Each structure stands twice: as C-alpha cells, then as structure tokens.
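Here's a solo chain for you in structure tokens, the form predicted alone.
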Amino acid sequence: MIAIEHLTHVYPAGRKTPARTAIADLSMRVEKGEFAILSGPNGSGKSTLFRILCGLALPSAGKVGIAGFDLLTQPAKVREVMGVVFQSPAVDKHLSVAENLAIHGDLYGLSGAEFRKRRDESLGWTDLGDRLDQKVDTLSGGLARQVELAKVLMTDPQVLLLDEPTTGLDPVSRRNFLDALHRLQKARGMTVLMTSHVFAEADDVDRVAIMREGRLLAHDTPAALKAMIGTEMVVIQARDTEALAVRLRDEMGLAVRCVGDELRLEETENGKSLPLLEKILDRCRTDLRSISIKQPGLDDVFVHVTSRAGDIGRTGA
C-alpha cells in the first residue's frame, strides 16, 4: 500500500548553508492492512519523508506509490485514499467538535444521510458522544486528538498517516488513544504508518522502520529487531565508565558499547549472561555501580542501530 522506491531529497544550499541530503536513497515498503511505525533521531529525515508521503514537498528523485496510485503523477487520486493526522492540531479550537467535523465532511462533499451517517460512525469510538457542542479549546488534549481522528476517519481512507499523534499527551490519554487506534486499523483494514520516537508505542505493531541521517538502518518485526542484539544484555553502571570499557576489552576480550553513563554487554544468549555477570563482578567488583541482566527492548535495538551506523559511543568491536 506504501511503495517507496529510491527516494532521495537534497535542500538546496542557501546564502549561509550548504546543500544538505535529508533522504538518501531510501527504499521501503508498508504492505496493506500493515501498522507500521517510523522513527529516528532528530535529524534524521523522518519529517521529510513524512512530508513527501503527505504530499506537501516533492522528492528531489525516486518515486513513491500509495494504495496503487503515483504519488508524483496523480496526487488526486492518492488525496481520495489517504487521510492524515498532522503533528500540530488540524482542528478548529474555537469552533465546536460538530461544527469541525461538518467543516471537514463539507470540503469532501459529504452532506445529508451520507454525510451523519459517516460522522456516526466515525464518533461511535470515542468518548466525544455528549460534547459535539463543545468547543475543541476547551476539551483535554486526548479527547481534542479523538477530534482530530474522527475527522479523518470520515473519508474513510484506505493508508492513514500519522505524525507523533501522541505528544503532549498524558499516559493515560496516550494509551487510550493508541488502544483506539490499533482497533479501528483492524476493524477496517486500514494500512497505518505513524511516526513516533516513544517505542513502547512499538510494541503492538506489525513493522518498526529505524532512520538515521536519511537512510533506513532497519525494518522488521518488534520481535525480529529485538533479537538482532540477542535475548539478553548485560547492562553496567561504572564509577570510570571509559577505564572500566578499556579494562573489560583488554582484560577480558569482551565486545562491549558505550551508551551514555552505561556499559553494554549485547548479543548474548539465554542462560550466558549470568556466568558473565558473575565472571565481571569476581574481577571488577570494586569498579561497578551497578550491574544487572534485562532483555532487550525497542529503545536498546534503537540506540544499538543508531550508534553502530555511526560508530557512535561504541568501544571493542
């Protein structure tokens, strides 16, 4: 449903900077009824990319397909297909949610039975049943985004894209979101790829897609990612984290990374972290903090993607 085919964008060089490569080559797929989540660094070109897919900027070479449809060739026929959930609101807040709804229903020509029956419909799974005469600058941040779905919703699209959807949001409000979210993607079928730098949002999902300084360093399964540095990590806190990284790789030839304050011990196999643990805590007790066994989650696989692209924080081999 979401064919991205060697997209590359360069911003042209200004009067005081130089050309800059936001997407470099990059190639993709979202394949349909697919919930997929983007994420990256800052910087990493995954608002540009979101931008191109939404059609608001035009990739310097490449190409991309929504739904079947040229992007490039026949933005109106993708536009019929697709709907969006920007990261800033798209709503009216002194407007009220009906008369938001009716704004949106009215610029793609619903009207009528067709017209309330779509609205229903798009409503029926939020908490927003009694406030359609309320004004969005006086609902709670999770029920203004409900507004912003239900909008988007109406037009029933077939691909939704969605732009950090849960910032400012409290956790609460976010998980309720999300739950909606995933039931309303089944229930319809719909092919979602939403942008989000919280990974226990990426849990659930289908495909998580890592970038960094415009290319794609990993698209997999939660599952599949994870298992990329092993089923569990050693994971230390050091009072000399650097002399400590030099002694565990010279003394003890282990390959270890250096993550902010912490050591890393990756790539290790059930039931061998322990022995590991034991072997570090005879030696370099004295050295240690802390020191303890977890599995890894989608932030370690995130900070092991991006630090090995750029060699960053990373000591042994």
The other form holds:
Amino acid sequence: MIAIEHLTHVYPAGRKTPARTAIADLSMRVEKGEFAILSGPNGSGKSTLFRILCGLALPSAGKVGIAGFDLLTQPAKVREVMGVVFQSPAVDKHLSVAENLAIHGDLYGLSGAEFRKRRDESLGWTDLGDRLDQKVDTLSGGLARQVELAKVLMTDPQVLLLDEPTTGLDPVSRRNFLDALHRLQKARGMTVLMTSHVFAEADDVDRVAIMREGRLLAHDTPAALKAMIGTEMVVIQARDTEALAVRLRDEMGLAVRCVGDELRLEETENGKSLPLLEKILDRCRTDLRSISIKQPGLDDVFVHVTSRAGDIGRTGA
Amino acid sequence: MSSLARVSASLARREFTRFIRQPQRVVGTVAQPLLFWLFLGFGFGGSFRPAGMENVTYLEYFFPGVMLMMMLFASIFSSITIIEDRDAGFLQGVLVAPVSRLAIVLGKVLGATSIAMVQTLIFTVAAPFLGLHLGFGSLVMVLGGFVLTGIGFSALGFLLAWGMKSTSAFHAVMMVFLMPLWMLSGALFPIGNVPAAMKVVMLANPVSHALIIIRAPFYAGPAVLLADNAYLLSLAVTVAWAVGCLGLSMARVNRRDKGVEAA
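What would the structure be for the form predicted together with the partner chain, rather than the form predicted alone?
Up next: the whole complex, starting with the chain shown before.
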C-alpha cells in the first residue's frame, strides 16, 4: 500500500551549512491493512520522510507509491485516498468543532446528507458529542486530538499517516487515542503509518521500523525485534561504569554494552541470567550500585539498534 | 476533486469568521486608519496647497489613500497568518487535501479582500461629509476598485509570505517594501510635486494606479471615466497586478521543496 523505493533526500547547502543528507537510499513497504510504526532518534530523517509521504516535499531520488499511485507525479490522486494527522494541530482553534469538520467536508467534496452521515459516524467513537459548538481552543489536549482524528476519518482514507500524534497527551488520553485508532484501523482495514517515540505504543502493532541517519536499521514485527536481543538481559549500574566494563570484558570474558550510565549483558539465554548475576555479584560486589534482570522491551531494541559504534564496551552484536 | 468555487468560498468564509470573532481586531482595523486620517488630515490641512488643487482639503485628498491603507493592512494581517498556519497549523491540513492549489490562494485572498471591503465600506460613509457625492454608477466603480485592489494587495502579501519561516522577517518586508509601495502611490501627497527620480518610481508603482481607480469615481461618473484613457490604463495596470500576483502565488504553492542531487 505504501511502497518506498531507494528514496534519497538531500537538503541544499546553505551559506554556512553544507548540504545534508536526511534520507539515504531507503526502501520500505507497508502492506495493505498493516499498522506500522516508524521510529528513530531525533534527526534520523523521520520528519523528512513524513513530509515526502504527505506530498509536501519532493525527494532527490527514488520512488514512492501510495495506493497504487506515484506520489511524485500524481499527488492529487494520492491526496484523495490519504488522511494525515500532523504533530502540531491542523485545526483552526478559533472555530468550533462543527465548523472545523464542515470546512474539512468542503475540502473533500462532502456535502448534505452524505456529509452529516460521515460526520456522525466519525464522531461516534469520540467524546465530542455534546461539544460540537465549542471552540477547539477551549477543549483539553486529548479532546482536541480527537477532533483531529475524527476530521481525518470522516473522509474514509485508505492510508492514514500520523506524525507523533500523542505528543503532549497524558497517559490516559494517549491510551484512549491509541485504542480508538487500533479499533478503527481494524474495522476499516486502513493502512496506518505512524511515527512515534513512545514504545509503549508499539507493542500491539504489526511492524516497527527503526531508522537512524536516514537509513532503515530494522523493520520487523515487535516480537521478532525483541528476539533480536535475546530473551533476557542483566542490567548493572556501577560506581565507575568504564572501569567495570573493562573488568567484566577482560577478566570475565563477558559481552558487555554500555548504554548511558548502565551496563548491559544482552544476549542471555533463559535461565542463565540468574547464575550470571550471582557470578558478577561474587566477583565485583563492591563496584556495583545495582544489578537486575530485565525482559527486553521495544525501547531496549531501540537503544540496541540505534546506539552508535564506538560506545564503550560495544560488542558489535 | 472538490470544486474550486466551493473550496475557495469555504476557506474565505473561515478567514472572515475569524475576523469578526475578534472584536478588538475589528475595532483596531477601523479605528487606526480613522485616527491616521483625522490626525494627518487636520495636521497637514493648513499647509496643503498643491498647484491645481486649491479647493481640495487634505482630509479629502487623503481619503482614498486611507482606504488603500486599510486594504494594505488587511492583506498584511492575513499574510502573517499564512506563516503561522503553514508549518504548524490549519493550512497543513488544507495542503494535503485533494484541492486545487489555486483554491488555497483564492480562499486566502478573497477572505482578506472581503475583510478589507467591510472596513472600507464603513469608511465610505464619511464621503458625503467631505462634500463627495457618489451616484449609483460611481459607487459600483468604487466597489470594483476595492475588490481589484484588495485582491492585488492580498495576493502580493501571499506571494511574499509563503516562503517565509518567521513572522519577524515578514515585518521587515512590510516596512521596507509594502509600506513604501503605499507611501509612493500618491496616497499621502500628489505625484506632481516630487523629484524626477521619485516620480518615475511612483508612476511605475501599480499601487498608484489602484489609487487612481479608487479616487476617480468620487469626482466623475462612469461615462466620463470609461472614455478616459488615463483611467483605463490604470484599470489595466491594476487588473494585471492582481492577476499576476494570483498566478505567481499559485505557482509558488504548487512548487514542492525539492531535495538536491546527492553529492
């Protein structure tokens, strides 16, 4: 449904800045009806990719197909079947909820009974029922986001793009937003691509893509990604991280990774973590501040995949 | 694809609704030119004696110029919202919608023009007190002048604002480009009494011609004006200005930022 082929985007050089490659030969597919999350550290090229997918920027090279249309040459066709939720609200805060939806209907050629039917349908799952005449800037952040999603869903898009849609929401509003999104995605068979930093959001999606420096580093199901870093890990906080890393590696022959101020032993088979922990406690007790066993989550995968070469204790795993 | 007229009207209505929901803005945009007009009108009244205009008070001379100023300010206001809306607001959603790029320009421009029309129409009420009497034909011509000029200014503002990243940059453009266009249009002083170089600039300035088509109907009927080559030239220049800026704005919106070739 979304087919990105050998995409490259280079920003032109400024007077004081050299040309910058934001996306480098990236290929990726999102199949029909799939819910995919795109993640990566700040500056990884996510935003640039998002702008290209929305049809707001043209890449230096490569192709993008959405719903069978070539985005670069037929943007008008793609716009008809695509919905976009931006990170910063794309509603008019000075207008009421109903007025915003009416303008959106006008933009997509919905009118009369058809417009009212679609509007009521897409408001069905929201908590906006009795707030249609309220101005958007009087709504809470969570409700304002609901307006955004209701607006986009009104046109029944085949492909939905969302750029960090839960930024600034409290955990309950975020959960509600995502639950609604998942439910609607399944019910309508929409293809969804969402950028996100919050990995709690990623566990129940179909696929997670992680990019860094304009390249795709990983793209797989959440389960397969977690399997990449073993089934358990031992996490250590040391009094002197660097010294302990050297000791564990040289004296005990352990493959240790340094992540922030933590040391991690990642590829530990099930059941071997506890003996390993005891062994380290035995030898290095005085150097430790804490030591624990952890099941890897997607945020651990993210750290594993995106941490740079040259990090202390990096094993090259 | 939704129809051009419907999308433009919907976007223009949004601009207008926003305007009337902010009473301070309504009051401010009418009161400020009114104060300008009264202060400058009475202040310069005693010393304003240009050759051939002995019977014209400065209040009366400056009257069409103030209307032009309202058009300019309405355009500036709406252009500034483009900068705020484009990368982090309402316009993002419009840009990804299946609408003609011309509708995006027209919505903005017609919205700003209708706002300017309301202001200038309120101001037109002052005409009889200056001894200016508008017949029906002349009133229609004045209104036509308002519409054309409003479109010209709003489309120019749109064109300038579209590529800008910050509103402060737009303020600079406003002070060194848009305001001088207005000042050198004959709004404040007649074209006749200035140094030759400045006169050339003033005659080449499309805003000078817009001022002529707004001022002329207060002094002559349609029959006289439509037979007057100077008036027709000004009309043609104003139309060209409005249409040209609309076309350039549309081309600008249509152009997507393109990445450069990899090194």
